[in-house]
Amino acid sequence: MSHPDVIVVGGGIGGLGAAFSLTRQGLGVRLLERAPAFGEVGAGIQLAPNCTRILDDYGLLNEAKSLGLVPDAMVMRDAVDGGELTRLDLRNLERRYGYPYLVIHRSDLHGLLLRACERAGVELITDAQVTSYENTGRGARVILSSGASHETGVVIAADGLHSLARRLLVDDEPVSSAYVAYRGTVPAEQPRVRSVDLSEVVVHVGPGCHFVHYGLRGGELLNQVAVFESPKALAGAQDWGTPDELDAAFAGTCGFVQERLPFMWRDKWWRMFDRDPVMNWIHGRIALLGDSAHPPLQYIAQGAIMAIEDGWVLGEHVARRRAADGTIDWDAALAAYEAVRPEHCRRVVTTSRKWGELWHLDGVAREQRNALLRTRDTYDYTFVDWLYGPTALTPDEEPPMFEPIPLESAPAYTVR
């Protein structure tokens, strides 16, 4: 492919999803990945119906289900006393939105998208580190660290949290939350796993910490995530999020959580950053996508989903703006993409921050939160309708947000 129609920079989930989406529209796509090989680190990832709907449109949902697990319920518990606070019936949720809630290993989702790109004919190039982006008279080009350049009609920059392309639009830096995540997967045959209900996605929320677990790969693995606020980070130390802080953060949690901490990987941890939302993602023929545009904190499990949605929306607008002779009005397609995605993703990024604050409350505020959550009906979808429905293609299709409930409205008699 000497002159591709599109270049995608970044071979993560967002980049692969965009490359596949655009190839489906008959475009020649070249994907540049900086690493020497394609791969994804991490453990489990949650895919809500707004994502599985797109995977179904791509013809990939059945393969994803075969690699993952469709749980029955999502449960929130108090990390201190272990008591249940609220739950979502995920089987009923599937009936409501038409598509399942799926949990899958991040590497399995990445591999699924990589294979789809290979079958579709995406030109996949590794060891290609982009050092600069430029607009040209006919499109855009990228320059690699090797000195080579690649020219095309449009460049999609899916180059992650530390995006180089983002600097064309805004002079900002990632924002540290001072929280850090530890992960770990455990074979289901382990004695301490046998008592865990792998049909549930469970989060224990506690003061300055939370713990998530759910099954993976059809129940072969238990995925666990432990997240806490680092005192060292708050103090400005460089060495923060260390295992000693992990143990200290969860010292006041219930036995169920503490018994599972030894199974966490202790040689690697993930510091949690996001960025302030920006509403301009297009610079000439260079467009941001995924974490380069909207890296969120993970509290509502929408980071990878937003990236997949970005690629699908862009592909749909390309299809709508293709002339009879096959040419595409890229300026119109990019403008339509930018008209709808930044506002949705702004909502996700800001809601993720607020949701994290809600999870980690202490004292009276924790009691108020717990009281409100216990009054919630299992089949109340007020707080997820704006997320889990069909992905909007135009601003008028974007559903209204939910109305927040003040903690002070908790019934006084239920607060201990």
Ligand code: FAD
Second form
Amino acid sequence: MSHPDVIVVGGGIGGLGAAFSLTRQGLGVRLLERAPAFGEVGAGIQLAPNCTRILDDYGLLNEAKSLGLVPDAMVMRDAVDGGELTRLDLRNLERRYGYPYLVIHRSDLHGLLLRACERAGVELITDAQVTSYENTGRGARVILSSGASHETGVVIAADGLHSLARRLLVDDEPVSSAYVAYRGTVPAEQPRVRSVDLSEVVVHVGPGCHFVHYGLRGGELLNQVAVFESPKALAGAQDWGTPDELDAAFAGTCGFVQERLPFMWRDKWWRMFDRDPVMNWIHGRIALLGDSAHPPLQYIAQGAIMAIEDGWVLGEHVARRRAADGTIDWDAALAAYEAVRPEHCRRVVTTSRKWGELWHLDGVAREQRNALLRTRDTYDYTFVDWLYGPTALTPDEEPPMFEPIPLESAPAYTVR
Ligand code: FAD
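Could I see the form predicted in complex with flavin-adenine dinucleotide next, after the form predicted alone?
The complete assembly is shown below, putting the previous chain first.
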């Protein structure tokens, strides 16, 4: 085996994105994945302009568009009465940010990045479970469960929510939200699906639950996600999120949502965890990336996007810190990465939590929220400008954050 410049641990969307970005900068990258084969479980994923901008820079946007679907609008509806609350014109969004909003099957996005890595010459190794990380004098080393050792200049740990590498930096655990997600894809020609408008990304928001649907693969598939708060999780039970809880959670929702529930996969569900933000992602020559650094709740659909942004930012800083003889000042590149990414991701993780609270309101608060959202101007982009604009490379480039402020203390949303 050749001696790689960088080792990436984890072959998810984050690890593959980082491996491609660094290979593009002329580095030799070895990627280690513990699973016996590369792949992604799940259904659809939403990619906002801050991600499609990067895919375009990578030369991958046209292929992504051909595999996915560019919707016309994002619509929020009340899950109880089905009424429209607000909408975002996604075609205008493309004009505003220069890049489209795209929805794509996870396995298609993962396959796209995997093929890009293969073409770029990333050394892709499966059945390679990393069991320990350590810094050496001149770089870092990982040890595998097989006993094999891999040494290199830098290790990027893209090892997901249950990251082993994260333990080098912080003694924390995933935080349970007590919410669980069911997913499901249905062929669009299925008779009970034919009437669904696949040009829209729709979220029905309800008390303690929400339901998302949108088209995939150019309109061949309908993607559905049903998310709810599990009473069993709140009671401390171990077997939480079971299908009986799914049916009970959506019992009070409108006919449209009820009709969709039989199409959810019922043999698998995803319990929703995030972690409290941490601002230190670098341990010597070992760096966290993607969900290992900043797993969010998925309410603003930025988890995989942040992982892809991390890899792009790292690649850009490597390019800026390469000397004429090709050597890279890794300490400076990692410091520049850590100067900008943790704060952005902290904002996304904390905003996602607040967004979930807003979506799941009940009673008077739900009515207040609905009244506010109905008055929102369709062409008001203040709540996404800080996300969908160009990814910042330095803290100075990071746009001011938008936060919804608590409904009981304010009559409207604000930017600060
Ligand atoms: P992972 O996908 O977890 O990949 C980690 C990889 O590392 C895995 O392949 C694993 O096998 C490997 N690994 C772990 N430990 C080791 C080890 N010790 N040795 C070797 N390999 C190891 N994000 C969006 O941007 N848009 C969305 O619309 C969106 N929707 C979502 C909907 C739901 C219901 C959920 C649950 C999440 C959603 N997300 C979304 C979030 C997104 O899926 C994740 O943030 C993203 O996939 C994280 O990618 P990752 O590569 O960092 O981690």
